[in-house]
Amino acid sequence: MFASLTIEELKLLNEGRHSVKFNEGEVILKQGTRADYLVSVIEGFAKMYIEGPHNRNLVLDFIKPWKLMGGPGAQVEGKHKYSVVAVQETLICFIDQGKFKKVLAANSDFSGQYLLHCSGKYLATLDRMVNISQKQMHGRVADALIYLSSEIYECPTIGKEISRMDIAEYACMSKDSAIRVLKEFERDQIINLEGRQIELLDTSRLHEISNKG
């Protein structure tokens, strides 16, 4: 998204853009504060989430590098309307949003490629709300441990930072109930279960409990 820029444009980015390193388990946004910055994993690994009443948590997604969060709470609110934790240590670059939006007016590629970016996330969103409405317990960790693999790990073991909670939240179900679907899934040879890792057996099954939801 950002090849589209010039030099000058990038110059002025940079002005406003510094790096910070959070240890596991520190928040780098925090739901409801002011959205001063976008921000994006440089290294590491991170968790957004919506914090609910009653200390119950939605997950909405797990950031890698170099995805860039914003979002529309930023540009309508001036707030952020989600959480986001580092699961390990992470690298975090904060770009300012006032010299983003000069760029976004300056140049109308690097606009297009930004609305083609929070498009996307946009529909993501949609096709998550769409699950977790209409798919039960099984389908839907299922879609956890196949997204983790596919998009997060991209290979077939699920590490350790990702905690049963964490499915649980992602999946939009009560701990317990994650747990006893993953040691059905075991029992199942779908998948194994070797401390806080989870290896992924059999994609294809995995594949056709989503489907069937």
Given for the second form:
2 protein chains.
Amino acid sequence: MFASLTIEELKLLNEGRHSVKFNEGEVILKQGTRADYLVSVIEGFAKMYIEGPHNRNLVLDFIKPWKLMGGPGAQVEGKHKYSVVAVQETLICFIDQGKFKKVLAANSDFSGQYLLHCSGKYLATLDRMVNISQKQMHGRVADALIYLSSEIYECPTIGKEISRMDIAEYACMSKDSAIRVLKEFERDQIINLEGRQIELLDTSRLHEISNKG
Amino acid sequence: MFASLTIEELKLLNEGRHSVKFNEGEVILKQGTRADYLVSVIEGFAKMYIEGPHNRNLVLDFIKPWKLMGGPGAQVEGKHKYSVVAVQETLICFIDQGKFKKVLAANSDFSGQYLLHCSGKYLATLDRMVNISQKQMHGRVADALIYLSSEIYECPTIGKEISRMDIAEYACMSKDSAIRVLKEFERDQIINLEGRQIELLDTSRLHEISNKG
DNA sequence: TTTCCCAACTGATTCAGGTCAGCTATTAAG
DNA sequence: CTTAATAGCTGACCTGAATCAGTTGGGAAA
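Can I have the other form now, the form predicted together with the DNA, not the form predicted on its own?
Now the complete complex, all chains and molecules, led by this one.
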């Protein structure tokens, strides 16, 4: 996405940039705080979630290197709409909002790209909303496993940095229910559980479950 | 939003523009069709919804004059992500996508405005996702009533163009459950039902219910 | 090592909410 | 006017999923 920038524009962004290392469990962005910086993961692994009322969280996304965060919230309300927390030790790059906006205004190719990026996130969110509101547990867990495996890990095994609670908060259910469904999938030979690691054995069956809801 | 355009740019958009009148129940945009046009309601009333699997719909929004639709879907996949249907007789304006994109690229003020518009929709969708996934029926119906009254009708009475089914599909529940909750609210003197019209009597109580979930 | 803590797991119980069947009122069609 | 169709409404019933209470096991601190 940054390919369409000129040298000068990159330089401008670089000036207001700094990197920080976060340890496991540390909060990188806190929902409700002033959004002065865009944030990007350089190394490591993080998750993005909304803290709902009644102390329940909704995991929006898991974040591997080079994903960009913090945009929309900043531009509209000046506050972050969600929190981001490091799942592992993670290296984060902060980009100055003001300078980012300047570059957006100056470079129409870049702003076009960014608009596309935001639209894509919007459409993905609509899909998730339909899934969450119309599928039941098995379908939602299947969705979560497929997403984690194909989009995040890009391999059939989901690593031990993802807890059962994370899956539950991504699939919108209680931790207990998530565990129950995972165990059921294991019994049916669809996945293999080894400690926290989850290995997908039968992805076609998983897709079937996802589609049937 | 169109205020930041020059005369020429408005002229360009006007060239590829045409208006059509739709009758009650007619489909204005159909999910999955090619997104060659942006769409705006000039007069009347429409609703925007996603057709999920299993023939269940999720109402995304009710649309009164001068709301813009069809953007994000078009820009990313070239297909509409949702359907729009006229709730009343409605006058619709079609804007050519290609020309709209040209203007976006040419006018950075305008594209900034549009980005803000899309970000706003994204944030609102996140809010809805949290509400849908974490509140139970009473809270969700309260949300729907508050939204319709304050954002759409801008008065305490929700008109008879909204059916119980519409409310159910907006609040993500079965029609029967929506009816049941509305009747309960009536019994508790929170709203008044007269045929299809819904009059909000006690908005503070409604907000309380919405917050408690 | 022992202790403590927290995540993973499991069975029992409860309840929100979906489904179904039937009834009424209103409107549209014959 | 009669009939059919549809939306609103209601009670009975059933199931999906949350909650709770308790067990197990592994990792960290003392």
